[in-house]
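Okay, so here's just one chain, in structure tokens, the form predicted on its own.
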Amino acid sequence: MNTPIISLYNVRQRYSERTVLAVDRLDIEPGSIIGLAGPNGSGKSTLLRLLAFLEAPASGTLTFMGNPASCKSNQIHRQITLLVQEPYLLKRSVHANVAYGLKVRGESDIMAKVNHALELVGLPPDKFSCRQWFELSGGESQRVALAARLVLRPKVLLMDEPTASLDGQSATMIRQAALAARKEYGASLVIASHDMAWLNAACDQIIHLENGKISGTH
């Protein structure tokens, strides 16, 4: 049986005093596509922090691979990424954004390597690798923001929201895309989405959470 990749225990996140999580159990499973459905303030960008190991809980245990982790691991976040539905990009061309985290990480082969991603979001390098970020409409930069974690190959892919408020095209390409990195490398997705229908067609398991607690999957 695979060890999950990220697991949680008797997690609570708590604001002000207030508690916003609580999670007994949850595992994400190697390869695999999770969905979290719920209202708005049920908790699933919490949630997904948490998973992210952006920050820690208030109490409870995480792990990454078996082993209890922090969130001050470099080493975790270079294989765990979060697309926010707001994307942020650097001041920057098409191609310098997505190349910077493999320029950090000194890889080799950057220019095939950023081209491959911008297909898999269906932005053609010859047209867009040049073109400056003020020049991307929200649809495209959402799309940029993926490229530049997909180009990573990270092993877990979460996803907050990423297809809110796009064109129908653009949210065509980042659920293909997303959909890609597993076939391609394996990752696993944890997508939250008001998209049933989407998160219906591709997600092993839904999640549903109301009032900060898990309440049902299927």
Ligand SMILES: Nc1ncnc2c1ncn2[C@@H]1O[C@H](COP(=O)(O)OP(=O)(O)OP(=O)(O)O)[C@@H](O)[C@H]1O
Contents of the next structure:
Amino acid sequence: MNTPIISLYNVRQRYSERTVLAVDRLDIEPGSIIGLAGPNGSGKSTLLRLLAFLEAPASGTLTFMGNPASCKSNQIHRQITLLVQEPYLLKRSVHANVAYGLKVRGESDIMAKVNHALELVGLPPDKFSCRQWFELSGGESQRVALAARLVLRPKVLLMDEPTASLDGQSATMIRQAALAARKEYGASLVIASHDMAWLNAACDQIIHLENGKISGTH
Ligand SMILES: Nc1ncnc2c1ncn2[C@@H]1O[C@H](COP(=O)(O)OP(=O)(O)OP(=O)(O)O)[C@@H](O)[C@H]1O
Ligand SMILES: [Mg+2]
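Switching conditions: you have the form predicted on its own, so give me the form predicted in complex with the named molecule.
And the full complex, kicking off with our chain again.
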């Protein structure tokens, strides 16, 4: 068996003394697609923030590639990325948004990589590269935000309700781009969504959360 990319052991998260998440054990296997389902307030977003190493649990341990890991590791933040429901775009062009992370990392071939990422999310570069952030619909903004993450080829792509409030076409593009991330470079995906049809079709495993606990896995 491969070493899981991320494992949780006896993890609890509390906000103001209230336990909102209690997960005894969870493994994210390399290249797997995991769905997170559950009613509002069941802890999906909280679990995603923990998996993204954006916040530390109140108790318990998280490992990354088999080693105990903390939120302070830049190395981890290079390899795990969370697409939130209302992502923040830089107040610049579409190209600049997607190129930003590549420039920070000093990568080469930026134009080709940005254009490929835009194609993956269904935004033709000749039409969209030069658009400014305020010239985008909500669905287009969400796809630019996804392209800005895909272009960095993260090992783990976490998505928090990425298709909520999108029209059918944008939602389809997001779904296809997520699958392409696994196919092209073996990313693991964790997708929180109320869209059970999508989760059933795309996921190797669906984890149901209720009141912060895993109530079922299938
Ligand atoms: N920063 C915070 N401070 C205090 N309470 C929080 C915080 N974040 C989440 N909670 C609480 O933790 C519980 C789980 O919230 P979470 O956002 O993880 O649920 P969710 O499953 O993502 O819900 P939804 O489907 O509405 O997005 C909720 O009761 C929420 O009020
Ligand atoms: Mg949520």
